[in-house]
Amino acid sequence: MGLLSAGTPLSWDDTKKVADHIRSHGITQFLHIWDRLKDKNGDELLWGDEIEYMVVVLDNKTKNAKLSLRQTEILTKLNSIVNNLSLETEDSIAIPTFHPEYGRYMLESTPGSPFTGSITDLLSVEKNMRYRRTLARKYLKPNEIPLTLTSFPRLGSPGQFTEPYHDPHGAVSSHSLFLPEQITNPHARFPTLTANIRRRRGSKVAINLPIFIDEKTPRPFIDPTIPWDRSIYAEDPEAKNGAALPDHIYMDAMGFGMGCCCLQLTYQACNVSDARRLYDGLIPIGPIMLALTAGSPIWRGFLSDVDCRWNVVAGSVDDRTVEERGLKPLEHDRFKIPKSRYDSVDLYISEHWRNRPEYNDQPVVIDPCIYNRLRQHGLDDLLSKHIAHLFIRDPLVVFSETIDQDDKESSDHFENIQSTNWQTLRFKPPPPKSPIGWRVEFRSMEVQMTDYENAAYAVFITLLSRAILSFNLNFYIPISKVDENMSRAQGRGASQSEKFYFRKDVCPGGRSPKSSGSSSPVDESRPKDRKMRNCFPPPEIPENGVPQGPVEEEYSEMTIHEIINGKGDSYPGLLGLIWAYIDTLDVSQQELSKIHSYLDLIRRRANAGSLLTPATWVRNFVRTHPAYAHDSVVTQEINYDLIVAVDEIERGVRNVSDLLPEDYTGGEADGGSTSP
């Protein structure tokens, strides 16, 4: 969502005049923290998640899916609701929270209070994302349904897919041939952070995706439905000119990336170092997870030949100039930049001396004036270098109200730079004045269709990251390993047909853990835990010292069900390294068969299709549908039928054993709660 200032936002040429100052005491706010927090240490394991929703209206008689536009009137009810229910109930207990996100058909919810490391906590997670949603329910309109779907088929198609209709000629911030400026959060941020990326870039952005060719798709597509000769705003012959590529499925607008939906995880580490070390470990995890999690293979009523949102997110939010972009050389700008603010990772940041040189096999550009400066300051040169990294972006929205500020008091600055940069992990400073610790964002997950799945997903990545502290786990492969995964993990089917690159030995000294009382790198004579702990020391160096054998023997391809299952004897899988944690809990019989049933449905997702990915599932329910032409075009009925059936998968009265496991029971069978 980012910052939410009030104020007078300023135009791209005024935010341009103080992006200096904007990046300076950002720089200046951070250090502040640093030097408060940078010993902080023995915090406990604090965690949630963040999902999104869509708000869809049914029109039942025109069968047409449609995005209902009322998110201001609903978010004021719904936290109307919320600000009762707290005041209604024991302190102990939290409520849920609703906020605005940038398509005005989105919902934004979070639990309320971050989960704890406990068991109880861990396992409620299902039920306080059932709450959440059966709570955003009941207060919609009855032909209005929150659906947690990456993005929706047919945004940006001809005819209507709003509710109310609203004309795309007047698209006074996007300049869209296709969005309406009525899709965007009115709040003065958004439609300011649309039209300062369209103008600092120098023309509209330009996403395109490859069409899915079918028996009858035209060879070549080319689409008609994009208005070629519209002649409203400057850049509309963009298209005609060579934006909109032959066989591509043509977007122009931040709102087909900015309007998707995600499921995005942050757990608070125990000190600084622990945060960057588990930050380095998820980092080669975000493409398999972005694969495993696929769930968007419609792009503006076409079958695209992707799964998954994240190009299209990257290229919406791409405000790099034609300089920037390497397509004239350097006379403006100060930097060649490769890729978008919203992309995959490009560095890693731990000191720990696993983390070898070689891995970070990438040039990072980095602002030379502020690396210095942090240097200076005594940051060592990985986290001078991710900071200065981060800050060769300039600042997209300022307000005018906010351009002076306190040092000491605000990191309003440094948010501005480190907000806009969306990468698949986000490494978090706490907040001035506040309790929260250091940080580490997982986001390259897809949202999912139901509660249970995204609950899995979460569990999941939880258990993970405990698994990555306690084993002190070595996932480490070179940057460019992980960006090709990254590429790999969007192509249509690819948790299927797909090999990627991952680390052969993960484990300290070659030692692999494994479940049920076999080896571990764990004492075993300590008591088993009852809660997930936070803190571990870090792992000493070998006595034979530092490994320094070619890294290119330390990974190989492999498949997801591979990496997630297991690869023979030599490696165990992440699920048989999350099995090898939990047997350091103390979990009973009655949870330990919750935490089964979660893991399963990784486990049956990743094993060559025992359980299909929503992209796949959605991409056959399309092809098999009666009015599908095989001509790669999602009507309106077929996208009208899909999301019916979306909602009612969600509610348990649809069964799809290709999908969901038989005993899957749904949202209507169970309302949840917020408690544990």
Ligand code: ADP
Contents of the next structure:
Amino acid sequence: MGLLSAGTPLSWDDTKKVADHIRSHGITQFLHIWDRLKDKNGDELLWGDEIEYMVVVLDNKTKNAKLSLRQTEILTKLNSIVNNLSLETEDSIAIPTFHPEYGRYMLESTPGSPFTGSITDLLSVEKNMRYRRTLARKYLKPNEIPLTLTSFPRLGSPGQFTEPYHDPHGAVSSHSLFLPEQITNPHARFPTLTANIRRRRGSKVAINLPIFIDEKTPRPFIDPTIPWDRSIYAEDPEAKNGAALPDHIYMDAMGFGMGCCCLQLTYQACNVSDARRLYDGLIPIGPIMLALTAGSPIWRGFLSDVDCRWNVVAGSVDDRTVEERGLKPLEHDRFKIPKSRYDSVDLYISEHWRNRPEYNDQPVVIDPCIYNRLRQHGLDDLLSKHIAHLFIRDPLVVFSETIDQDDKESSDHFENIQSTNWQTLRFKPPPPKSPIGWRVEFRSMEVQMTDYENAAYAVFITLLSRAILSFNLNFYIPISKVDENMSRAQGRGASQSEKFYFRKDVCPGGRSPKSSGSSSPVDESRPKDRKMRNCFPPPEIPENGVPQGPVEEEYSEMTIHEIINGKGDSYPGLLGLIWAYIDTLDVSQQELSKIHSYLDLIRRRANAGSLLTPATWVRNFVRTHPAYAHDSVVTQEINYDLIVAVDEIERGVRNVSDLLPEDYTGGEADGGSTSP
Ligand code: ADP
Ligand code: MG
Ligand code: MG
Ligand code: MG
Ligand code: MG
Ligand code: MG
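Could you switch over to the form predicted in complex with the ligand, since the one displayed so far is the form predicted on its own?
Once more the chain from above appears, this time first in line as the rest of the complex follows.
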């Protein structure tokens, strides 16, 4: 979540009345940024991660693991600690920043200032993440732990799953049957988002995940824990009137999705066109990394048949009306919209010739007036479509104090719409009046239980982003295939059992960069880089015109193992490409071995099961727990033992050689200390 402005939130009816004002001034604000910064060039590689935690309280007497609702107190404490730290050191990266998130049990941390392109910074990310976690741990109560779990297994289960306990009867914003009002960050933005999504949609959100059918799961599975006959809110009968499907785990509130934790990475590009190239390059990578980082097999106390959060979050903020969802003919609304505001991106945006129009093969709903306005201002077709697509959405939260703004100075209205389009990638324009450049945020990954793993994924994506730009890699496949991959990525065990559409020939001119090989497209005579560069010469012009072969012949279905580790002689795998890129860098033996330890985790997670995904590990833990009745139910006791195990894994006191490398100790990959 972005910065929290304070003020008086408008009701949904009043928000609707100013929606056009917000959109129109949002576009004006974007155009001011565009005019000023479209030619901004030469920005260095700066990048940073965001890690989200859930604070869990262990009650060892009753053997219950609950979510601690002390976010406000914890953040106040952490921020005062951080302020004091900054008086003591000049090293701004080392001073972390802690942010609020949707859940009142959540924290987010980022490095205090972004990392640079130096290898030293790249390899300090784990230490930085650990330090952030250590700080959080240190200032929590003794029985509270900051866990990096994607979803809390018993969120919304009957009985006590928060500390303190609150009854869902009082859920005035969500009207949920399961989640109390107090699950949500009390800042006006969050209850307002929750309530306005429900009001705009005209019903509660409805998420149905297929339940994992185990030996003794009753069939059909009709969830006995749903209070089917409650009658407090007008929406209460929705569950029995069809919103809750048999054989599914039903969820009815924003908190189930936005209460999940993830790992995000943001990269500053050299200029706007490189940002667009990087954005496109990472689009097909989104679903692959979702499958590989899968970490969330349990929902509302039941094992599900999915391993990932994605569709839950998408459903949890799906504010489309029945007309927009295509269930009724358009009468009051302007567009039929295929996806939630939280979903995978719909459009490649690079103007490079490699981006063939055929790849943008999905209908992209745009606001035609906004599109025309952007085109008349001189923007190209693709970027105009991108923005006009984001701007089909209404603002969800508007504060009465900030409706009128100076559009030259502010980007609030632009960000209002931009930051409530939660997609796999985000193209981030520079904020007005800041030195920050054009950035790309990679958003699909699930958070991992340890910072060693989170660092490994951060290092992997950072190096991949450099390989994409420096080798001018071509990952394009039709967007419809990326969408199909998103859906495949979430299934149980997808990283081992599924195949994904992926491009066969990703290297320019068919020359495959090989680590230490002779066929690298990189100039061998050029001195090696001491830093990861950010600016690259303009991509080459095709010698024989733009390729015209059938798009269908450019991709095939591959396993995650093949995509990551390579297939045959022609496709070196994402790791092969990364190693070829590392060959262009001037790195020491010690640095190489640290990079190797991170990339080897990715290699082993991908290679058909030599290491499990967190989701598979968690599922196995439940299914082999002595108290598990093989009925898909994750009881309070199993949940408690699971949470204790996750904490022990993180601290390195529990050995899990099917999840982590044998030598994982809970210390840093190279055995370094945990202070900055
Ligand atoms: P949001 O929640 O809107 O995605 P955050 O501020 O929480 O944004 O996190 C953004 C990430 O981007 C942080 O890791 C931060 O260190 C990093 N970052 C900050 N400035 C830059 C920059 N100029 N270029 C790239 N990354 C940056
Ligand atoms: Mg966040
Ligand atoms: Mg953030
Ligand atoms: Mg955010
Ligand atoms: Mg973010
Ligand atoms: Mg972590």
